[in-house]
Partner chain sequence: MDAIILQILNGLDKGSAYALIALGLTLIFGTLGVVNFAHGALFMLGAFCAVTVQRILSLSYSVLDETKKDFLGNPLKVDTHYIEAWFGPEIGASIIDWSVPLAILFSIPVMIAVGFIMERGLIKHFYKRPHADQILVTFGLAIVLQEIIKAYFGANPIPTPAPALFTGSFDFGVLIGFAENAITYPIWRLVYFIFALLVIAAVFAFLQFTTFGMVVRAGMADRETVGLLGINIDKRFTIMFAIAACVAGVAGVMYTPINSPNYHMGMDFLVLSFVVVVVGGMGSLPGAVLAGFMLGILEAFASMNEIKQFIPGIDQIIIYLVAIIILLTRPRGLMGRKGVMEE
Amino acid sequence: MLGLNKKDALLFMIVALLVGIAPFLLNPFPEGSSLGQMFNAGYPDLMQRFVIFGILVIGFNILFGLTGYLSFGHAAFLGIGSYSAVWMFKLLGYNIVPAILLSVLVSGVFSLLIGFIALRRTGIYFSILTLAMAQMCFNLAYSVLGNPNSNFNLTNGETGLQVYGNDPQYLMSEGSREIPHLFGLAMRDSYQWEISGWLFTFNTGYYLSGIIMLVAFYLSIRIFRSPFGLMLRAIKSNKQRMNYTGLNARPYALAAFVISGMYAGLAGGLLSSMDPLAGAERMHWTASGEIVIMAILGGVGTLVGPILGSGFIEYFKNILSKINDSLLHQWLSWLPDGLEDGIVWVLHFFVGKGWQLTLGVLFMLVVIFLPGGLVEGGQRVGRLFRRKKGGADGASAKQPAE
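Could you put down the structure of only this chain, in the form predicted together with the partner chain?
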């Protein structure tokens, strides 16, 4: 189907189905119940982040998963995409089509430039170079190009770029809407469906981003299965041998870099389309680190890993930052008092404002014990059950990437 083999088509259909029914899946508890306040994630803002970061990490995976080049500066392209989109809102109007097109284009140009320089080196040199260049972009956006008093204020510095009333917006006609929209379909419009206590929200922005993510996912499957993808894998497994066969690896790596940069720009443009505001903190290198964490957690080099990883992190970030001490006391009230206080004291550092600590610990555990991420974890569990049935399968150990 669509040029996919049976297995990939099935995977694609499952992902599409999950994206379609996510508003139900993410709201398993009745509205207003205590469990619902805690674990429900079916509100538009968060669901949009799920799919948009999915796009970002799918793109990152095309670079890191296939070629093995670990870019530590991918957030720069996300930020560049966001800024370009907001500029389109400022200049042309609130239709998101030109905004997203420009953000993909501009981040493509930037990734071509940065990739051209960074890909002259491999390994950690490459990581450090991308890190340095992303940090340079961050500094440029944060202070140099964002001085509100100069005539050349591209990014509006600390405040972040946003649309003001006196912006030209040349394509705005009388009736057009004052919020980001797709030919009149506003991104923040939602249809809410209430049945016996349950509340399901169907948000335009989410479904648009979801469809775009499915397209991005489809493209990434095609890239993974194409001769081009095979060439990228060759770069990862042995670049020298590839050189000996007379192939120049750099154009392929550069193409992968630009593609993944454009994915990041697309994600940035979508983020701005959901909320027309772009700030430099999106480009900070800790944001790049978070992209890497998502990719690793899901499973690098696998098709569905990036979606799992980004969804997992966004979901738990949301839940962990909601938990506080009194809630912990409430949950653990069945324990003896002293023990309860002790456990709450320990857990206190991991929840609420300390969710980043949990993220860091989780990340370390995954890198140490489960380098293949959640996908590998799932495979291991699956293998465990298969072995119990008696099938001694000689699953060959995966060779680590050099």
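Next up, the form predicted alone. The previous block was the form predicted together with the partner chain.
Since only the chain itself is given, any partners or molecules it might have are not part of what comes next.
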């Protein structure tokens, strides 16, 4: 199937199926109910972020998972892609095709320049170089290139770059939609229909982003299984031995860095297509750290791990940040007052504004008990079921036939 072996084709079809039905799976409770307000996460904006960050971490995994080069500055390309897309909206119009193409192109150029310098070092020195360069990009976007009083204001500083009524938008015609769209199909359009009492919603932005993520996932599979992917694995395994054979590892590592940066630029362009506003906070080192956490949490070097990790982080970030003290008191109202207040006081530090602490604890547990990430956890469960099934089959085979 499309050049994939049987196992990879099955994995791709499972991911495609999950992307298609995710808006329904993530709305398990009735709308308007207390559980629905708390745990339902199938609304369009969040679903779109799921797949966009999936694209971002899939690209990061090509670099980190295959070559072992850990970049602490990958959010720079996400921000560059976002700014590029908004500039296309300002200059040409709201069609997302030119915006996304420019996002990928400009991010590729920047990743080529940064990678050419950073890949002269390996290990922690490479990581520090990427972090330093990403912070340089952040500071440029936040202050140097974002001074509103300057004639060279490219990023609009802390306010963020957005589209204004006096922008040229040369390709905008009278009657054109004034929101990001794909040839008239708006990224925020939703269509609903009811079948046998079930309400189905089709959101244009989510499913378009989902299709792009599936293409990105397919390309990552082809890269993993290609001779180029084997060369990247050789770099991770033993770069020095590879050099001794007469092969120069740097061009392969640079190619992986550029591909990974273009994935990040694509994700940045899609974020701006969802909301035409680009800010320097997308380039901050904390955003780069979140990308690393997503990759490790899902499973570095695996095909589906990045998608699982990004979805896990975005989902629980959304759920945990919505829990406040009043909701905790409502849930624990059946307890004695003193005990209720004590438990709420403890949980207060792990939810709401303290959701990072809970995710940090979850991340520590995964790293300690599942070094291979969520994918390893799934593999352990699968092996457990196979072992039980094999034991049952063996026991039945030993019984004498009547």
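The term rigid core refers to the most C-alpha atoms you can superpose between the two forms while keeping them within 1.5 Å. Please read these numbers as outputs of a predicted model, since none were measured by experiment. Numbering follows the first chain given and starts at 1.
After superposition on the rigid core, the Cα atom of L335 is displaced by 2 Å or more between the two forms.
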